[in-house]
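Shown here is one chain on its own, the form predicted alone, set out as structure tokens.
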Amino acid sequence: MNELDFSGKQVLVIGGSSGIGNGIAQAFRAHGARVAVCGTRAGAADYSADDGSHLEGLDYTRLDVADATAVERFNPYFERLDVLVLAQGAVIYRRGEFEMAGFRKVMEVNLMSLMACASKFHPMLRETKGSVIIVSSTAAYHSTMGNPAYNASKTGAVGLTRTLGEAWADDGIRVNGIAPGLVDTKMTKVTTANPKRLEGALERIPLKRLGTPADMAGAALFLASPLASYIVGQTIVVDGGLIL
């Protein structure tokens, strides 16, 4: 028996245009499943590989989740659903985050969205049994000076993860999460594109090396699969060794 066989599965990546959503809905797809993914762009056309967007053999459609009515609005194709991605991520830079308006503007994306998104699938997943992957960072875990939104909204995704995960475990749901390290991603380029931030990136990581969506596709997998059957409420780092 291959656990990490997804055949007949349909999955549903939130923020699966780009970065490391689409580096797990890419996975999802080679491990058998059907991959639904939700961007903020009219339509597939408007991502390209430059984008860090692989969206072959994907079944694209806008959502953009900063909008809660849209959530709520929001009409999926498949009648059954048995994973869901919640990959969607937003930063502010340059001391953007301590104005109001940029501090409510990230907490809606990385985490007023994620129990909006939850919720509207709550009813599905418990048909099926299935799982929920909530991608937070490992900014939950220490400061991250610059950016008190990004780091407020992931910390609460840990919490959110750890509270839905009991208070789902009863229908049958598991709800897991993952939290990235320093990825090549658009979202990271502030500091991968440095080469002196990036220098001292790496000396700060045991691995010696960027995660790559791969990476942390890789848990994701593990997570959503029988393998990760007794599993429930955690949050897994996957950093290289970043924050130890």
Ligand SMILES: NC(=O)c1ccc[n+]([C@@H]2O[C@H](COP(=O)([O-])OP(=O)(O)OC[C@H]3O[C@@H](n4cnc5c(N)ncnc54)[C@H](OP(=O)(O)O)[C@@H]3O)[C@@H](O)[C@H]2O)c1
Second form
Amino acid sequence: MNELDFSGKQVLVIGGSSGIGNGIAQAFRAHGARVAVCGTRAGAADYSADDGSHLEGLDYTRLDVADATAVERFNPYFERLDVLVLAQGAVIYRRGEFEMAGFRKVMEVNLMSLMACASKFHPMLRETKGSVIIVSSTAAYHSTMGNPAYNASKTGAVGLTRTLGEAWADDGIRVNGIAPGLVDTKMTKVTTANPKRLEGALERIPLKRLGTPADMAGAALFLASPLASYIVGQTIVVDGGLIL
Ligand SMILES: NC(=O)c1ccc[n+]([C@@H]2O[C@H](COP(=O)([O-])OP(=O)(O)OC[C@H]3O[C@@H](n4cnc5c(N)ncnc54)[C@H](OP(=O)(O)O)[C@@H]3O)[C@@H](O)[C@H]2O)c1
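What would you give as the form predicted in complex with this ligand, now that the form predicted alone is on the page?
First the chain shown before, then all remaining chains and molecules of the complex.
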């Protein structure tokens, strides 16, 4: 038996249009699943590989999760759902999260929308005894001085993972999470595209390299598979040793 065979399974990756979510989406596809992804742009043609978007073989639909009504109205083409991955995320640099508008926006995208999306798909996941994977961050485990909303939202995401893990275990749904360290995506270009900052960052990572979306996908496949059948409410740190 191949526990990592997802043939016949339907996966939805919110935030699957680029970066980590996209890497996770493509990994589930490579393991046989049919995979739907959502992002903020109008259509798949609006994404390019330069931004870390590889949408071939994935079903793309636009969904702005900052818009609660849009989440409520979102009408998926599929009738069953086995794995829900919540990889959406936003950050505002240059002290924008110290303004309440910025703080609220990041909390909406990174935390409120997790609950909205998870609740929306709860009935479908109960039918399949499916799995939810919440992408938080190692930022949940230390201060990130310039980004109070990012930090609070990711800390909240780890707590939500625990709590939904306990609350939905009775439905046969396993809720778990991944906390990435520093992964090369469009979100982290501010660090990775600056040679000095990149050098400083690499120095602090025991494995001496950035994480890749594929590194994150390994943990996601494991958590959604029967190999993790007794794991509930946990967030796995996938950071090359960064926060050790
Ligand atoms: N990269 C890292 O080092 C790192 C570390 C720890 C945690 N994370 C987390 O990993 C997740 C993925 O981030 P990433 O690094 O892969 O960056 P990314 O490439 O920018 O991906 C972010 C994803 O979230 C989507 N998104 C953002 N705002 C949204 C909204 N309002 N509605 C719907 N979708 C929205 C984006 O859609 P568009 O493509 O349309 O923008 C994209 O698919 C985030 O939760 C992030 O916080 C990243």
